[in-house]
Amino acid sequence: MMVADFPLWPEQASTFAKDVDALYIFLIILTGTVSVGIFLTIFGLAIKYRRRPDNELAQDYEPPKILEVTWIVVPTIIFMGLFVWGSWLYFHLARVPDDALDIYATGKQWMWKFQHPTGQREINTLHVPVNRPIKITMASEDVIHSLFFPYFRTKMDVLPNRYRSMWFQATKTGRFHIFCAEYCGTLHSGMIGWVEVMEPTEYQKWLAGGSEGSMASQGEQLFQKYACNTCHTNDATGRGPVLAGLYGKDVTLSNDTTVKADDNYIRESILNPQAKVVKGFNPIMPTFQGQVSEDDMMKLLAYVKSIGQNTAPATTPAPAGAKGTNP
């Protein structure tokens, strides 16, 4: 009988999902067979060695050496092998391909929204092409959550104020179910959601149907309302660091640590731009908390990475408060 055809499994669609599968098929096949075979014993131990007139009393017995030793080489190896099986899965599912489209979630009590690159936001839904590595960067607007894809086999908390990433490749078109796998309150059983896997035609079509410009787009317009550009310059003479090229890069800060410019980086420095002070700047930026939205948030972000990734600096300084920046 196929997975597919068992209905404790869903369909398998995405790269991982017959990986997941395999690791966890043999899971439940090793610990039943133990546990019957543990059953079994106990049972026949206790009809062969049950209480008679001939055995009244105790008798000292030594169990065979070699059953001591392969009670402790057999499990070893076992529990060795599964540990290198499970450490293999667990890095493929957290190494996200190069070549991943970007996709960003927020989880609030109790909906998903997603936003694309190209500026379009959905509600309850993801619309995604088939055969495409696809990231997604997740935070939380209140309490945790955890976005769960059963057909993909992928599931990661979603925790507030903190960036999160997780990746699946779906390599079947079709509609599957999202789910809410952390209890988050109250109508919990409700926070759901589909995700619709198109040919990539028919994605670039869907892409097309609108959009208020990409969130790269969106986020420099927020940088330039809250006047991040009067500080961020690119030509180095501003109060705060150059924020073009900053994504991914290591930074100096004032007592001489490196930090990744990376999404939390990036996110601390707009809230919290006193925690993290590169150095060479003085500790003047204010704080943006309870300003800037979790949506507002990921288009800065995703602005920041837009101009980190130019060769040639912006036209338009990056987000006010990169990590440890000051405007």
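Residue numbers count along the first chain shown, from 1. For clarity, a rigid core is taken as the largest C-alpha set superposing within 1.5 Å between two forms. Just so it is clear, the structure is predicted and the values come from calculations on it, not from any experiment. Compared with the form predicted together with the partner chain:
Superposition of the core reveals a Cα shift of less than 2 Å for residue 271 between these two forms.
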Contents of the next structure:
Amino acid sequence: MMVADFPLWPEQASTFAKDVDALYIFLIILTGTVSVGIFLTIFGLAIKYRRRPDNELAQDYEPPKILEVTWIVVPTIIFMGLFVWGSWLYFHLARVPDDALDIYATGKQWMWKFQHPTGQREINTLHVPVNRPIKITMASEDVIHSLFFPYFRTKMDVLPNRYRSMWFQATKTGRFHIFCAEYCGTLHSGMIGWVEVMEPTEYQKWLAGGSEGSMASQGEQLFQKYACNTCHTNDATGRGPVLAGLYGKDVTLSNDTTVKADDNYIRESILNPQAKVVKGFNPIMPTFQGQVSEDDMMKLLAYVKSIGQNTAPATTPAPAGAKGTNP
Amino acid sequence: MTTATLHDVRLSGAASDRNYFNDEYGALSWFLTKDHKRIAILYLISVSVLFVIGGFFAMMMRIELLTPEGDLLTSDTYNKFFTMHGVVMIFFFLIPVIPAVLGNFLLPLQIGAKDLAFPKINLLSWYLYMLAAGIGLIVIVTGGVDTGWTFYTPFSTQYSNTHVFGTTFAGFIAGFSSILTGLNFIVTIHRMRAPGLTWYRLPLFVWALYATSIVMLLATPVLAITLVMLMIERTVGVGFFDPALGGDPVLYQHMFWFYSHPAVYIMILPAMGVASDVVAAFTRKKIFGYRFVAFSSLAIAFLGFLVWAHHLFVAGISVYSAMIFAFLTFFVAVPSAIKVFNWTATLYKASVSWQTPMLYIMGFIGLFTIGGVTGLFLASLGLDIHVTDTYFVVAHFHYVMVGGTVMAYLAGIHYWWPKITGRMYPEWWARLAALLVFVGFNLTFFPQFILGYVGMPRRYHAYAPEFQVLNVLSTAGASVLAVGYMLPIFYLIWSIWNGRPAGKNPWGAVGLEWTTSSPPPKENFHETPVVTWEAYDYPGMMKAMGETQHV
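For comparison with the form predicted on its own, please write out the form predicted together with the partner chain.
Up next: the whole complex, starting with the chain shown before.
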């Protein structure tokens, strides 16, 4: 930006940005033309037909009725076009690429915590490689927040009761704003940070800079700490279902419905185990509501995901471990 | 005095000595009045006081935002100020202002009735409003509330330690005031029209009030339920919205917006009605496409119920429900567009007066158009993700609710001021104020569109330095706007004693309200009028003028 003090739009730093800006600019031209047209018409007519003597009356003339049909039909057609364009963008954003790098985020009053699959943790800063899709799975520890990357043209509300995910692919290296966009209390405007987009080699170097073990291995320790492994054994003898190979599969429940074992199913099964009991098992698992923090929950999730991939690598090709190399 | 006739275009007439002002004296004659005109005056004073309070909060925020750092107010105070600005302006100013002030005063006059259908319930509405406003003021002076006017859970139920209960209780009570006003208007419009005044002869302001009343009656109870659930969760801990208790915070947002989106139409529909009446009077022409404009009000009222989840595109709804709500949102824009085009077409071959009410309405059409078309940006799903919860949204809804509703209210109060008080306002000062409001408004809010797109989130006490230039522009505009809003308060009060006597019909306008004296007598009309003419029958008036060679 030439005039850094007076930007008209933020830098385009993601694959998504130029698509959003294209629709924005199209809408400015379209609505600007129509609005200015209306202003000039009103102003012009109001001058042309201004009342000269005080008692002057209007001419007894009505414009043709066909105008009504015109200005109902034409805007409706234009609106449908905008609807399609806007929805196309929205779909694009909702569909996470398969090879996305997984990152976990937690919002809490008033900071952003990020965890990398390899175990690195950071607060209010997020290091990501350039030119690689990044998927952020996130939850809130308290109120609703909203993770907003203006330079990537994307945001998503972060909820306290379930996982949500968003993705982006940065197209240039640098430092870009992170804001919280959903009002969350006293220091809402201080819940900000920076995303550091790095060259892949730099990112690898940064990742190598020490960690407490991968998220999955930390999750495995928690799996033992919370004594999950006493019931969820690796063979079919346990009182709970086997978790290896579970992630991403369909599960048949005791009421004969099926659900997909995704992030939110695993989360719910830990916090509210009676909600969806697997067919053939007794509803004996205690709730872990209030005992497992969001950080730990994400590690447990990473662990369950990792053993899911060990047995069924074909369904989820993205390597979750330290093997994360750039394409 | 002769009986009222439509085509009486004398610019001044002998005022009847007895009117609703001097019919009775004493405080009790006001506080126990059942006269819709006096109740309108009570509302006029109350909403004006609350507008000044809400405006004070706005001004303090704008001064704070002059610099990127949070230096004038603490974060908590700033958060309370934007919350109370929103609560006061929406619940205690924008929602009641046009229906309760102009609607109350004019609805019976425009349909040739002596009063509303339920005069005592009308007074009760004002007392409920005052009770709610009183609770709101107690909350403000005892520490305020910091949840945002939207009261999103779980912040409002589990985390905020401010007066959430008191504020939501005030909103709950204010809702009943709204419901009763809506009920009263609907019955009045159905049952109390003068002989000959068929639906298609009604002024479009009455159509707009009718559509508004339907929304008030059907949507407000949902707000009441939602706020009660919130109060129960906050005090007793029953889990409706709190995830720890098995609730869902997004459910709250659905319920809240099921009322609060239609509430936008409670604010803008009456404004559109004022615009139609003013455009007709100041062009001396029937509104082009009268029936389209009338039914577009009902279409907006109906479609307005089907779009609430467009506030939730990033909040946690499925891709497919987002698409359905986006689709319906584009549809609700069509009837609004119809109105704008029809008002514009009415000016063709008209006799356009540049007096103050028309200036405000030209401003209204312009600002409402900008507010409307920026709604298209927000309805476009992929774009909404970037701009939602930023200043773009702040600018958009101020263009609709302030540029739309407040401009139309100012147009209406100037247009009907001679009828309300029997006196003319000073035209020069009024035009100056209209100009200041228009310029100040655009300078305040237009930069906020850019600010939002650049990425400044709303409800930020401190912000990144690159946002400062636009914020300074916005604050500069706000000070011009404040002067523009304060001026009418002074010259309108001044004119009550010093204004030129207005006479029955200073504008040469068509409409039953202009056939009775100014101010009207307590019973509005000495004899029940019989209507034999169409709405806005200016051609008929022209004929009558030709016959009588009047003026």
